[in-house]
Structures are given as structure tokens and as C-alpha cells.
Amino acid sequence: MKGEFILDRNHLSYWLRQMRKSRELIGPLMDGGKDIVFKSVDKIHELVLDCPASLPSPKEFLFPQYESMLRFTPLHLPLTKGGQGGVSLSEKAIEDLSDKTKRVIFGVRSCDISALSLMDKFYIEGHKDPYYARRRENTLFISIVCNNPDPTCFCIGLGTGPYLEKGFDIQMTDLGDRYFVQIGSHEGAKTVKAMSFLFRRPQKTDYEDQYEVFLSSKARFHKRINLEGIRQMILEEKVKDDFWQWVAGRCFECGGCVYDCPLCTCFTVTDRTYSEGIERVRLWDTCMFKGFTRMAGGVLPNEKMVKRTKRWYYHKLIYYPESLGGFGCVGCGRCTITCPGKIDMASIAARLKGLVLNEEEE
């Protein structure tokens, strides 16, 4: 059962409620004040269906900011006749703490679905990360086309939104009183088939309305940035060191751009000791921090800030396309909102484009 369908808006809550019987339902909810975040949904009517594209990335449900991996519990052995015994260092109970929860994440934007396809290549292809892979296998994503992109969004220039032709499980377009539903995976097809009586096949007017929404969304973008030209500038060595010095001078080393990015993959692993044993955990880290590449003996190969900022942009613009087949940026605009120094990806791309234009004029 693949293809395109129509779901009446009044049937959405029932559909989500039925899915919640077998999976944890995650969706965009108000988190006090005016913040909207992805959280476990208790009351479906509280879902924010017209939320901005810039809300936090759902990446954390596949690659959590803090993830327990293993727990080592020493085994206590009985005392021998000689009075020896206690904790055996050679025998330990090892408990796998990997998350096996089945989830459906509703309300994801196209740019984040595009980011997930690259995250899959990084964590699953080649050297497979079992923690990420298990979460990925157990998670169904239902994305919604952006009818009203944020002013900071520029996915349209990268082909990562606001509408996708592939790479999604289920993609929905809001047509007002109904949703245009597209199926893109086997798991998505199974989910729709289970509640097939809620759906009908699209008619000509449905296709026309969907196309009008797409055209309207494209016209609303404030930024149209193509990173390929910037990548070529770097490859042709047109970007001088003094430019990266200027960028480094504006960096506060807060890590906000990295932690908000749906495509950053850096992490560290540490063991934490508790009274009942030792727990191994994985935490987000960032190559923008001085100690990230600390070597034996305390050597810091990238102690200077200019090296770290330059490496971050090279990683996004050069190494990602070479190794994963796409930019390490999907145009979500989160770093634009987060960065206090205004050296986000869009601003840097615009500044570099301005520099090359000025050189051509001279």
C-alpha cells in the first residue's frame, strides 16, 4: 500500500491515538512560556500543528544529548575459608542500557528528515553504531510540509525542503480541512494500511490544492542560499586566512550552533561511578571546544580558535559532501537564531558571496 491519500483533519487525532497504542507518540508541544519542543504526547489536542520550523531538532530521539550505554555491576562473591572474598574484579554483570522503545515522531519538518538521511549514513553505513541503529529501526517519522517557512530558513536553496520527493516515512501537506498524505517507506505503508478506512484517494482538486500550497511556500522564503558556490570558493583557495581569523574573532565558543544543528555528530564517552556500579554514558560534544581533540600528555592540536572554526565550516562544506554525499547543513536556520556572533552558516555564505562579488567588480 504505497502512494498518496487524503486524511480528513477531523480524523487526525483518532489516527494518532490509535498509533499511540503500540508506540510512544512524540510531537511538538508548548513547554511553558512560548517555547515549543518535541515531547511525549499525553493529550493529543495539545499538539501544536502550526509550529515554526526552527523548534529543536528531533535528532535527540536517535542521538540523545545524554545516553546511558552500559552498566557494570560488580558481583559480590561469598567469603572463602581463608577469609578472602568480596568484589570480584574479573566477573561483572554487564547490562545493556540501549533504548528499545518504539516511537512515532509527528510534526517533523522536511529539513530534519533530510538531515536524518545523512545521519543514517554516518551512524549506520560503514561502522554501524548499535545504539543509533536500534533507535532508528524503532522510530517512525511523520513529517509536515512547511506552509510558512521561518525568515531564517533557506532549505529551498539546498533541496532539503520545504517539500520532499523521497527519504520520508509519511509526509503530510496541510490543505486546511484535510491533509495530503504521501507514503515513502514500507513502515509508513503499514501504518496507513492499519487505519485504511480513515483515508481516501486524492481527487484532481486535492492535487491542485497541494500544488498551490507548494508554490505559496516557495514564494515565502526570505533567503535563497546555494552552498555549492561557497564550497567551490574554498576548494579553489579563494578564502584567505584573514577571513577565518575574522570569523574566529566573533565566536563566543558557546557551542550553540553545534548543539542546535541537526547534523552535528560529535560526542564523548565517559564512565561514571555510583554506589551500585559503573555506568558508561555518551554525551554530546563539539569540535568547537578546545579540549575536544586533546591527546595523550595533554597536547591540544587545535588550541587556536581559528583552527577550530575553520575546521567546522570545512567539515560542513567540504568533508560532508565528499564522505556522505550532501552538505552538513540543511538550511534549517537554527544556527542563525542561536549564534550571538552572527557567524552562522547563512551569514557566512552571504558574506563570502559578497567578498567574491567585490573582487570581481575590482
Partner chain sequence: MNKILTVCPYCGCGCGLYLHVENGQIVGVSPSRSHPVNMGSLCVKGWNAHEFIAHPDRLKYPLIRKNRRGSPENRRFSGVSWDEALNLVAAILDEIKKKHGPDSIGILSSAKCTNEENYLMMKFARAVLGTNNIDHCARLCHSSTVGGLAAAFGSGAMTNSISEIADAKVLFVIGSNTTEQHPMIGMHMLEAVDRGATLIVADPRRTKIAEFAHIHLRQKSGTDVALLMGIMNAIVNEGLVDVDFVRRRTENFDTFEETLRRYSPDIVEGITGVKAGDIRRVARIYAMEKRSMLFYAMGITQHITGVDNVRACANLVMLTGHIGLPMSGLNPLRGQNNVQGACDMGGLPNVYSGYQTVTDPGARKKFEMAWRRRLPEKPGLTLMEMMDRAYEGKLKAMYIMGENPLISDPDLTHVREALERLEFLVVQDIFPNETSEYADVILPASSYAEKDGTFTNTERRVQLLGKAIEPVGESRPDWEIISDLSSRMGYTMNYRGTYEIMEEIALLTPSYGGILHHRLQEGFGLQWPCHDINHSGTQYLHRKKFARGLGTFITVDFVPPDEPPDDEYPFLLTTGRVYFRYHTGTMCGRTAVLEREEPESFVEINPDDAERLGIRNRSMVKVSSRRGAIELKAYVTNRTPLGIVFIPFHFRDAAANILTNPATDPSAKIPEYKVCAVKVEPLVRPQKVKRVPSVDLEALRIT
Second form
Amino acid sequence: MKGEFILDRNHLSYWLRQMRKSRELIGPLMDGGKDIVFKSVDKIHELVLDCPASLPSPKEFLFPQYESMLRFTPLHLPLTKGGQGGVSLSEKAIEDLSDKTKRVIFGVRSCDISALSLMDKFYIEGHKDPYYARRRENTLFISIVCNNPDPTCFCIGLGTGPYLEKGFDIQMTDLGDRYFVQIGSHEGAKTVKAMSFLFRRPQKTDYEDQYEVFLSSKARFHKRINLEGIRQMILEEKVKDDFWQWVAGRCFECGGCVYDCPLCTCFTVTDRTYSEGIERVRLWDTCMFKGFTRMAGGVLPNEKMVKRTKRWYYHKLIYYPESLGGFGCVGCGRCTITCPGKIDMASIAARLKGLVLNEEEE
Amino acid sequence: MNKILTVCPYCGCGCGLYLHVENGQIVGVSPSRSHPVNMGSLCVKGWNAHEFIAHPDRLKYPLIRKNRRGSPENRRFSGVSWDEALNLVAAILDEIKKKHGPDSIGILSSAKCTNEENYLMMKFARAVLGTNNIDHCARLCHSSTVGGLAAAFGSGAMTNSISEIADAKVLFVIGSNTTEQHPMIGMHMLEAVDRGATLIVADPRRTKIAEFAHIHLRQKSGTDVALLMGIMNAIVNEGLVDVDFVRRRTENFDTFEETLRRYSPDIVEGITGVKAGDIRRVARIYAMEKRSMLFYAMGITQHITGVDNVRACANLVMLTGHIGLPMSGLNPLRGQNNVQGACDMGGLPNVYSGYQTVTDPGARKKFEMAWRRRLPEKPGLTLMEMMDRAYEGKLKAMYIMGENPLISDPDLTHVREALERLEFLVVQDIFPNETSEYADVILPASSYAEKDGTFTNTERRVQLLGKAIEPVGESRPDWEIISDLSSRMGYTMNYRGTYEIMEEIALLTPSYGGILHHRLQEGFGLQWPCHDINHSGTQYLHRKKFARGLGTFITVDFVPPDEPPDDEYPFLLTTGRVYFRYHTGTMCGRTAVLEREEPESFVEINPDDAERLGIRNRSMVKVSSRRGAIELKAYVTNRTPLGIVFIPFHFRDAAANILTNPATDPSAKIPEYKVCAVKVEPLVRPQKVKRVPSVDLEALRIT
Amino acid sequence: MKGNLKNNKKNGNIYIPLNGRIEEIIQLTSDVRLFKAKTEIPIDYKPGQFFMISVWGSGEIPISVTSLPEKNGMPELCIRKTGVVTTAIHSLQTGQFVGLRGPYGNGFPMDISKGRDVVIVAGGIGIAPLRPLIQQFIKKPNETGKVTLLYGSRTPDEIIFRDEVEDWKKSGITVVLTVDKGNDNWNGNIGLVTGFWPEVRTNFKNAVAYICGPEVMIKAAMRDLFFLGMPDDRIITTLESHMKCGVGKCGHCYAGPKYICTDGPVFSYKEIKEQSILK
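Right, and the form predicted together with its partner chain of this protein, after the form predicted alone?
Shown next: the complete complex, the earlier chain at its head.
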């Protein structure tokens, strides 16, 4: 089965409806005419395919904001807070609470899909994170070639959008009356195969129309940012401390950049003692907070804001390429949308370019 | 996964956020991109507003205490049914009312509860119990605003909208740590600065917003009246008064001007410590630009001169005509998510909803007819007065909804004894707290995620909550509890939903006349005044005329703080908040990240003072006032000026309010949290490590 | 308990702890205790590695191994009461359980000490991760040259393993104890450990150092030793950090580009400088 098909626009709902029988269908919906949010789809015809970026990124379906990890059920003796009593343990004492729901996430943007390859490397290689891995196995992504980028988007300079060559399960291009469907994974192929009567082979005009969409999509971008250039500037020590000081001074410590980022991975773990048992829960956390690295006894190695904001940029631009082979940024522009201090990736890059250019002129 | 749009339960910004629901559990939060306040951003508290909802500490069923008068260990609570708990509350309140009269009962309403709930609570107090003894924590934050601005303008609320801020040209922020306490308003301010606005901050402390300021005035705490008078004096002398505005729109200017003459910038420099030149400079900048917005918060209100401070602010905007226009006005920043609403709903001892006074026979008659009960005529007790009466044994019972006075009130030792002396205390909350330890009955309420209703944010925006999940345990929304209790006391409140309560509010409250739930579902709510169903709300107030007709210049004079530092207590203590914490910590203290960031109390002290006293950064110190003493860590920093120390009030251990002065403003009865005299002593003398003579490394070095 | 381990393998869930039954608790100082925990199946580990130790309801923290692995499978854990979890562990009694995940981290490089003089520098609780090294050197005295321990504590009462220190001396290790602040019964050294280099009679250029303690001490000791001629790749330290997972996912233990849990916790001075880890 070759990886390229045409799906008639009228058949999309039927296809998704069939898929929904075995998976939870999640997609972009306009909530009360206000915001685009990814949530369970009730009415398939309400899906919005040319929507602006959603907050947060779809990483929430693989690495949720709040996730129960384990449940510990004490036997025999009652619990005391902060201690466990003289508990007798058996096989049932610790229960793995990892999520096993099968999902299909429809309408994801290319940038978010390209983030997944690094996320997979981070969470699955080496010590395998079972929670992420299980959700990843159970989730199918259907991405859309972006035809309505936000003014904040800059995937175009990074090769992470608006369309992808690989790395997707299923990529769809909206050709008006039909969709150009590309298959990029085994799971994606299975999904199409199961409904093969809905699909036909693309003709020459389909390819031409798809290329037309690619071109018009690219033309809609407002920003093109060369992160490699910024990386070089940092490595060549052209970015001075007073610049990072300026960045730190504008940080509101909201954590939004990290929470919204499709490539930020930090979490904290906390235990919750309910009367039925103790739950070990993990929650999104961010390196932007001083307590993130607090040591026993209260020492704060990163008390100065500047260390933390600077480190975030180093992590995204220097350490990520070193350890995972790509920038910790896919140009989704969400930090630009969410940052109250306007010290997001795009703003910083623009400012740095400006600063250095000015210096060079002098 | 479902996502439900609702309103953040933390501060008065009223940000729009989505609660993420999976299998009946809240699993996340995300900001609304198109909300006019937060526009896709949230502060750290908003981003973590999901975690406490299902915290194991949630109160899940009613609790009653059988033996109240035992030692603390014997004061065990036992779980009971709603029937048993509410019947008991109804019976005892009835009995106390019969025995000691309705005014022996005091009610604390809540700035964390919805408008509908506050309205019902005030109806319960007035119609069911028959007392005007109802108040809430607005007494402690902005009662001076409510009183001060009502007198000057006829309405005590933020005159402009948050979305106007970014287009302003001058922002004058006095006594507000905006970036930390109203972060999303801070965001708009920073945007304005980026667009070229001039930011003036007046605050003794070097707060984060002060870091962004073009001019930072560090007046001595408690000298705000003098500072503002000095600025106005300069405005008059430099001929920058908006004469036309003063003539057509205001009254009483001449009397005011006589006093004003005494406050030349040079004299004011002597009082406030702010250079006369700076005072003149600020006067010019503020007066000469039309798009000038004045903001203030508790640095203005929490003084014995709180009302005077507010009046001085009002005089300043009238003098320059900087009011009644977009991007031009006077903007008190309200603290709690629904403190504006709780005031609007009449959770105050002297007014019904919409600030209709209980002493006005016309208003009383209207409410009597609607509620079919005779209503008390005399204004009731304020929060602090209730505590005093309880202490004296004259107030017998209290019903506290969603408040924690045992952290938030001044002079906590006094409050604790007052609560102990009550015959009967009902606490209704989502978590057990310091106050509920003294309760006889604890009623478990539902959190913001488990109910609907409306919150009114600081810019008067009435917004609908979205119910995301079913109530946790057997907890019930506050409005249901009140109406159930009321029925058991013989007054049926039969509402099918909060929208019916809102209908009643609209009927009886002119400024909410057109605010109905179905209208709030479109867009992001409506800003009052909204008089009728066709009215689209009001972006800014006092456009053609003030709410009361003419604006009034009320003459104010500088009065020093009640308890200035002296030889015995040489430091001036000012209290406030920190970014990662919220109020008494019942919610943020149960949020892993927030709790981790600021786990304990501290006192900020200037490096020079610290040096003189032998206090090292992060060492333990003892801070004492005439009312008590606490031990906590010192944080040596230039943020706090010489002679002033700062303690956040959030913490149970080392609670700042053990120290604070309960002296209050004579009319608003707001306590002077911002100034009291303390002394600071190091608990550990810095250890001198005896060092062996340093090693001559060079000699040992092998090359 | 066997079931648990089986479960562990079946699901491949690295976050499920094994149950460690506390067999013995030794009070070492007023706030430091040594716990001997027994797991059903003996676990192998190396000096310098750590376990994630948990008490259900309180949380999980990294604790360095304090002993060499024994056949009876009883890792020893030296724990000072400083936070929520350590307080919870201190409240446990023998027969109760801690959760135990690991061992994680790289451990000390042992081959570099072969045939060389060894300098061990410890500050306070920093002696704990170094103890298995000392035990190893005592066990195989012929593999190394002269071993010197510089061990600094705040007060004489806070010297951990005080009795054992005497045994170490008897086994041929040169021990220099020092305290920041003495008391009436103390007539030993007073001062920082870095003041006692003259007591280390060795050719620094040819020796190897293992260091653990407060960060300031680590930095000073490394700098001094490097200055004294010791090559930077033979100055070894182990770093403490806030951790939630122990396996390089949670992000809390970042240090420059590295994670202390998976890239460390043992680093050479060379790596620390090149990767700007201690900044």
C-alpha cells in the first residue's frame, strides 16, 4: 500500500466516526466562539481545521499536566500522615495507574508533530518512562498542513512546518473539496487500510494542488528566525551578561513558556494521602522557579533569576542539539503568545539580532 | 478530555482559563487566548489552579464538635449528615437569636464566593436572622476605597478597564506591587511601558514593578496623604489644573485648596523623604499627559488614614480632569477574585446590593417588599467590631463563609480569644483552616470548579463560572447550603439554580439590572453598570458626570501613623504578600509547586540595618511588637529601605498579624496593616569560625 | 514482595520502588541515622551510586549508598534529618519499609586509584558516600598506595561514624579530623579541611582525590588540589542535588548541560570545569 491517498471532503466525518469507535477522538474545537481548544470531539462537523494555535501544546496528551503514577494501598494498619505504619506488603500493594486509553488526535500542527521525535528520544531512550511510552503507543496523530499560521509562528525557518516530509502518522493537506492524505507510520497505514474504500490514489492534479497549498501556506508566515545564528552568537560569546540580566528582569515567573512548550519536559512528583490509599502524582514543573533546584536544608543554587532564564535558552539552543540532535524549539510560537514579559524565543531572537547588528555597525 | 471555560479563583484580575477534565477529575489548566485580561497568559497561580481541587484535605462531609469546651485534644470533630448539621445550626442560631436578639449574631461573607452566594448570604443575614452584622475581608483591603470613592464620586470601583492600560501614556502606581499581586495587570503595564508610556511608582519598597519604573518615589510608609498633597500643590502652582473640569464637574475645590496651600513640595519632602524636585517632576508628568491612569492598592488603603489616602487620590484625578475618559482614571486594584462582587452584593454592614444604604428608607422598603420581611434599620458591625464584641462576650455566634480571620486579621492573639469566647461558631469552607479549628460546625463547600455562578473582577467585569466537575465528596455549593439552612429556619429560598438568584439581583440592583446569566455566556461577561437587558456594559465610569452628580473635593490633612517607631520599637513594619503565595494559603499551600517556592515566612531587612544588628542573610531573627513576637528567617535585601522591615502575612507559622496594630481608620474601620513599630533581634550571633593559619599552597606545590 | 519485583519487570515501570525492610537503625549523631534495609533479592551497586528512597505519603529523595554491597542484600543508608522525607524516614522503626529504586548514577571510578596514593576529603554528611570507598580500600589494601582522610565537621558531636573512624585508623588509613567549632572535650584540630593539606604527605601529582561535602568545600578543595599539582581528571567529587526521578527525566538536577542523576553524581574536576557544572 503506497503512502499517498485522496480523501473526499464528504468522507472525513465518516472516517473519523469509524475511528472513534475504537479510540477517543480529540480535535480542535472553537469553544463558545472564543478559543480553540483540543478536547474530545462530540460533533465531528464542528472541528476547526484552519484554526490558530491552541494552548497548551498537544504534549498534554502524552505528558499530562497532572498524572497519577502509582497507588499504594496499605494493608492491615491504618495510615498515618507522612508515615506508613507497620504495613504488610503484598503484590497488590502498589498499583500502576498509567493511562491505557487509545486516542486519536486530529488536526495537530506540523510543528507539534516534529516535536514528538525529540520527546520520544528524551522519554523513551535510556531509562524508558513508562507513562509517556504507553500513551505514545496508544495515540495516533493526524496532522494538518498548516494553512493558517499565527503571526507568532516561525516553524518555517526551522524545517518543522508548515508541512512535514516524515515523522508523522498521517498528514493531511486541505485541497478544498478533498484532502491529500500521506501516511508516515505503520499505525497510520493500518488506520487508512481499515477504511480503504474511502481513499483513492492521487492524480497529477492532486499533487499540483498540494504543492499549491504548500506555497500559499509558506507565503502566510510573518516570521523567519534563524535559531542556528542565535546559537552561534551565544557560542561565540557575543551575548553579554547584561542582556541576560535584562531578560531576567522582565520574567514574571509564570512558567507559561515551559508549560506551553511542546518540548519542555520537567515535572515534579508529589504524594497524596487519601483515605483509600496514597497516590504518587506527577505534575508539570518548570526550571524557571528558584525552588526547582532547592536542596535539602534550603540551599538555593539557582536563586538568581538570571541563571534560570539564561539556562532555559541555553537548554533550548545549545544543550538540546548536543544531547538530542535538534533545537528544543519547533517554532510553534506559543511562548510568544503566553509570555507576559515578552521575553519569548522569537522576541529574544529578534532583539539579539538587532543588538549584535548595531554593535557590528559601531 | 473536556475543557471548560471558567474564571481563575485567585486574584482580582479575573483571568479566563480552561479547566481540563478527564474521567470526572480536573487534570489541568490552560489560559484563554482571547480573554481581554489575560490574552493567553496566566501567572503561576493560575497555571496551577487545578491542583488543590481534589486535594485529600478537602472537607467532604459536615463535621460537628461534640464537646466544645474541652482541651484542644478533646475537641474532636465527628462527621455527620447534612440534615443533622444544618438542623443543629438552624436550631442554635434560632435559639441565640431568641435569647440575645438578632444582633448577637455576626456573619462573614466571602470575597472568594460567587455574587449569587454573597447575595444570598446577605439576604440570609438581613431577612432570615434580622441583623445587618455582615461583613467580609474587603473590610481589611479596600473598605477605604468603597467609602472614600463613594463619597467623592458616588461609586467605589476601578474607573477604567484593564485592556485600556496598554494604550495609556502615564501610569502612576502608588502602593501596589502590581507585577506580583495582579500579574496580568502588570503585564498590561509593561506593555504600555514598551509602547513608550512613563511609569511612576510610589512605594517604600523596591518592588518588581518599581524596577520597570522611570521614576520610583520611596516615600516613608504612612505619608501618602502628604505625598499626594505635595504633588497636587505643585500642579496648582505650575498652572496645570484642568480648570474647566474642576468648575463644571466638581464642587468644594476652594475649601480644599486652602489646605492644599500648606503642602509645598519642600514641606512634603520633610514629611515623606521624597525630594521636592521629584515631586514637581511627577506632578508635571502626570498632569500634562491626558492618558494618565492612577492605580493604587493596599499601600494606600491599609492605614488609619486609608480613607484620606483614597480621597487624596480622588482629588488628584479631579484636579487634573484625568477621569471619565478611556485610559484616564482612578483605579483601585481589588485583591480577591470576587471582592468587588462581594461588595457589590452588599456583604457589608451598611448597604444592600448595589451600595443601597440600609438607612435609606426607600431602599429598605424595596428590599422588604421583595423579601417579605421587616429589615433592621441600623447599620451592623464591621469585621473588627464583631471580633471586639465577641471578645467582650456580647456577640454570641458567628457564621464564617470562606474566610480565615485567624491569619488575615490584625492582632491574632485577640482574634483567637474572641473566637474562643463565642458560644457558637459555624465555618463553611473547602478546606479545614486555622479558623475552623475553633468551629462548632464545619460545613464543606464546593470549590470554584464544582459550581456555577458569577465573579466580578476588579474592572467590574461580571463573568460566568463554568462547572467542570461534580462536588467533591458530599460538599455542596455555598448557595445551596445557605438556601437549605434558610429553609430550615422557616424562610424558604427556593432557587432552581444560580441564574434565578442572578435574576433577583438584577431586579433589586440597578447597576446589575441587565446582568443575567444567559447574556454572560457570549463573550467574556459584562462590566457594570449595566442597567438593562439592552445595555452592553460600561468600559469606563463617570463619562459625562460622576455617579453622584458632581465630584467632591474632600479636604484631607496629613496624620502620622498610629504607631510610629520609637526607641523601644525602632523599626517600621510593613506587611504584604509574595508572588507564589495567595492570602492565607488554604489553596496555594496545597499546590506542590507554589508551596515549594515559598515554604516559610521571612522578614526583609535592609543590609545596613542588618549589619548594625549583626544579622546575617537567612539567619533566624526575632521580631516583636507591643502585641506579640515571632521568630523567622531574615532576608537581607535592598528592596526594603533603611528603618523599614517587611513581612508577608500569608504564613501560619510566624504569622505577621501577631505583630500588626489593630488601630483602624475611623470611618472605614480598616486596620493599619502597613505600619506598626517593631524591634528586630538576631537569634543566633554570627559564629566566628576559628581558622588555622592559611596554608601556604605555594610551598606545597609540586611542579 | 517477590510479586512486586515480578510486577516491576513485567510492566517495565522504572518508577515502582522495591520494598526495603528496615532491619537495623543506628543513631550516629543527634540528627543522623544509619538504616540497614533488606530487599528480598540482593541488589548490586557501586560506591558513588544512589538509590531513590521513598516513604509513601511523604515522597522520594536520592540517598547515596553508604556501604559496599553485601551478599545478604542490605544496603546501608546514612540519612540526616533535614526535610519532609528524611523526617519521615527517621520516624520509621525496624520492621517497617522504605521504597527503594536504583541503584542509579555512575559511581566512583575505581581504576584510577590503582597503585596510587588516595586523598579523601569529606565535609559533614559528605562522609556517607565516601564510606564505601574507604571500606573498599581497607578491604583491598594492596590495590592502592597510602590513603589519607581529611574529615571536617561543624562540631565534635556532629562527627559521623566516630567509632568507625578509629577502626579505619587501625586499618592503616591516615585520618585527620577537624571541626569548625570545638567544645570542652575537644582537643583536636579546629578549622576548615582545606587548611590541612600539609598533613597529607603524598606526591599530589601522582595521587587521586575523592571529595564530598558542602559545595563551597568541594570547590575549594578541588581548586587547591589542582593547584597542588593533581591532574584535574583525578580530582573526583560527587554532587548532591534536588531530584524527583533519578533517571534523567524530571529535570530538577540539571547542572549546565548535564543531569546529575544520569551523567553523575560523580564528576571529575575536569568535567566540572569543561561543562561548567558548578556555577
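Rigid core: the largest C-alpha set superposing within 1.5 Å between the two forms. Residue numbers count along the first chain shown, from 1. Note that the structure is a prediction, hence the values are computed from the model and not measured.
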With both forms fitted on the core, how large is the C-alpha shift of Gly33 between these two forms in Å? 4.8
